[in-house]
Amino acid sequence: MEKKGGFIEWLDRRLAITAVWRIMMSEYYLPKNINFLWSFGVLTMLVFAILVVSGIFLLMYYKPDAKLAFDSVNKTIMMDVAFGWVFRHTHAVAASIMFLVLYIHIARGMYYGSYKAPREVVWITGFLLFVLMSATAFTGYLLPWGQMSYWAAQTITTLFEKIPFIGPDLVIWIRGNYIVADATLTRFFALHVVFLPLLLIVVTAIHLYAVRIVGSNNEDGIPMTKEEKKVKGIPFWPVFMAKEYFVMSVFLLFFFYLVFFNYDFAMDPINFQPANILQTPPHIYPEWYFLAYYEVLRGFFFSQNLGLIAFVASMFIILFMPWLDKSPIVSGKHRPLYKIAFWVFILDFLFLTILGKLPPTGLFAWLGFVGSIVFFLFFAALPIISKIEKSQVERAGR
């Protein structure tokens, strides 16, 4: 006869649950010199959970059919299903807030040098999560089958035509048709609800494992051994998580305020019109979280090919920061030149986001070009700043 608690012990002997708990939670120590920005990693997981739960409820009533999709969202879910509108608002707001949280999380990593050795794998997996989340958002944006959804998908998929040799065939393969149609909707639906979420879960697990192996960075960028962390640090569970629960509570108050009272920013009015393949909207633009990259695409208005190259480069160049920035100083807190460049980059990103919603004509077109150049100048300046800082450290060490 099994004694009390015997099943847990039986399971622990086979799955090492206690050892995993110690590694991931109770014996994982964080430095004390961190601030509230370190909470945004947990917030991304919270928002992802909200997206999954609200998405499951929407999935029960959504029809992935070009003739039924729009009505299944705007009539069935919004009007017929009890509290269906709450789940739609929650999902839409969570999609937007996810990118706000992600951008803050990435900016924190950039400022405090969390991409530097030995955290390159953490940075790479984090970048993959950003790409996968972007793909998830893009495929999900088409599903309501509204006017802006349709034409945004038509515009973005057309970009693949510029790829040498395989471009035109690749566009047809992605769409399943010569234009965005029912086949495109079902493909994007499958990617959005099955394939991409599974990939996100797998890469998130790898990302968390990589963080546990090398440890979290701190404000000063000073490396600490495991022994030092046990003495000077705080355990993730329960100490740090107790603070995280407070941050999550405040965040949820803000989040549900948006869901119930200010959800308009996450739902474009044009998208409440059914998709019409014969009527193009006067101005096509993506959701706000893609506007900066979209403006880089439009910024090189004098060459479509150059604009496409710049667009792809703007999405992927951040991946190479560990190799562009070789400064021996880790944290931007102690790097005056880098600090200036970083804040110029942040302001430029916001500037490009604003321009992305405006028509690319006249002065706006040239401002977009200048903003795009400044965007890339930040990354071009990293090796130069690194060299200057390296020489300063060498002189100080003499």
Given for the second form:
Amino acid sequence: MEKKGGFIEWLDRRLAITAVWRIMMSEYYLPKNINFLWSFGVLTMLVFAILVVSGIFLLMYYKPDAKLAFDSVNKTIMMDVAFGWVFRHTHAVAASIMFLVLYIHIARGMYYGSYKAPREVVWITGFLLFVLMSATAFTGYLLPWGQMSYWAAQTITTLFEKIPFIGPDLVIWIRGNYIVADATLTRFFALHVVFLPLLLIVVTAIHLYAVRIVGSNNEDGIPMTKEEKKVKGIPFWPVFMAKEYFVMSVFLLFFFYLVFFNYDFAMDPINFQPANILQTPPHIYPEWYFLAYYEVLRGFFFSQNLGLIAFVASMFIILFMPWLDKSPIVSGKHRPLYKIAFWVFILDFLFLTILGKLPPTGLFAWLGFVGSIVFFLFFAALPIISKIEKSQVERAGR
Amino acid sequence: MKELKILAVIVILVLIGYLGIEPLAHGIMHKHVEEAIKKYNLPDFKFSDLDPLPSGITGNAEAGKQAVQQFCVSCHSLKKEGINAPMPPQAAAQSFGVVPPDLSNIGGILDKKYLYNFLKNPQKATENPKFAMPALGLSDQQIMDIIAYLKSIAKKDMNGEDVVKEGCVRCHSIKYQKISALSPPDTMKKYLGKVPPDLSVIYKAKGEEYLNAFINKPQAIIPGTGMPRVGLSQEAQEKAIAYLDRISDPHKEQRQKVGLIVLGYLLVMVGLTFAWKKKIWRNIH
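Given the form predicted alone, state the structure of the form predicted in complex with the partner chain.
Following is the full complex, with the preceding chain placed first.
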């Protein structure tokens, strides 16, 4: 690409694009001992791009008004606009799949110890991205103004009421009204289409930059030295991306199968009934990706306050993993105890997710409680496991 | 093939999650619906809880015409025969809650056995104690005559849209088809407890199984609902539901066609990207 005197050189002198290209792509080396789970980072970017593009098209016809929103989605976009349904289904499925990809990405980081030093900033920005993405999903879910949109927003915003002193005022401030109403819809709309995506882009940039500085982790958690990189490493471009494109194509095949032939899972039937302030649906539940946290909230069924604290903790505790787990061994591949804890955690998360949609009565309530305790036990076990491992390493080293 | 193993683990976990969140949760949350469907064997187009048709009585359409003009047209219109309703719709809705149906095509959508029971005892047949039409004290012969007459004048080969217009839009609007309910919302609210839901995308909200059971026997699915059993015949109900499906999802064919093209394209992509990956990675390892 370095044709002397060509456009690239002209641009290079003004923007130093070849240097950027080298740092970001062609001389950013990844270790060879990584598997396709390392492709999920780029997959989240792909899904984000799909969300932005489909979202822009939806934005052209969507009406953020309590009187018009439902019909602008279900009639205008779904029935009248040519191929409007493609964009709506794509957007809805992508929102759901974003969290699947994100959870796999996070779980990979947890298993192989990618949160450990020196990758704390990568972990923190990643966590911020997860929180921002959750907020984007939550605000976006209100926009179709269906029954579940409305009542999920009503339920979740009510939670803020429990915050001491400022709670009740805060809820009104968030909603812009005493109940979820037109004012809530328009402000959620503003957050969903402008503020949150902007933040997501900024934090994504920092996330990627941080990875370029500290380098990718690998299956064994042993970093390459500078000399090893050029010999043993694979450059991000074109070698890693060659594999990534293959993973992307397979992913897109699955993704568009869902969009065209199995989109129902991303659209709750109840949401095809317009929001009705006077009629509470018999079951209120969030979208699947929040069910685990929602179940932690309900798990402490005997105390609302305790449930709320647990709910907040369940979403934020993962941020502190680099400091809870100070074990000298990085990768879970070489940590038998951690491996057990990890899989118990994953299965517990799945268990909570499934339980989160079921009515919280009788046995389910108790199972939810047990599941919530196990959720936190994982994090409580981390300092203990690292202590054991530390002494093992020291003994072996002596 | 470590990578395939990892993929298998992911697929299994996702499948467990999916089956738990969708079918399992659905089964538990909609248990009462499943139970009602099982208990009453819905949709029950034999209307097993109602009295059988009187044996040995055949209806006479000519006599039925007389009976209709004697008993029915004091409330109902019969536009096909040039008989208008005695009251304007607004006034009728004020007194009855809803506008009484025009009888021109009603014989074409209702089940015969149901219609017989309805004319005998409307409250029992509709399972709605507040149903506005009173029992008229007709004899079995008169009822069979009326049924014969109504069936003889009803439009033949009614399509789904016709059925829904005859059977549903007295109370329900279908906004996206520019159809508004014949009865005004405020009188219906007084009569039924709430304004009946719009039917534009009701198929997506409720699904075929639910609609089939609910229309057939509303009280079994939602005890105390204001919706009366209307007694659609099997043929009419199937047509109506097919129509509701079509209007709620007008691009189904296009979706399936475009979907196949997109998936085909992506299959080619998978092949190409795999070949490129092979080429780049040949000298690595």
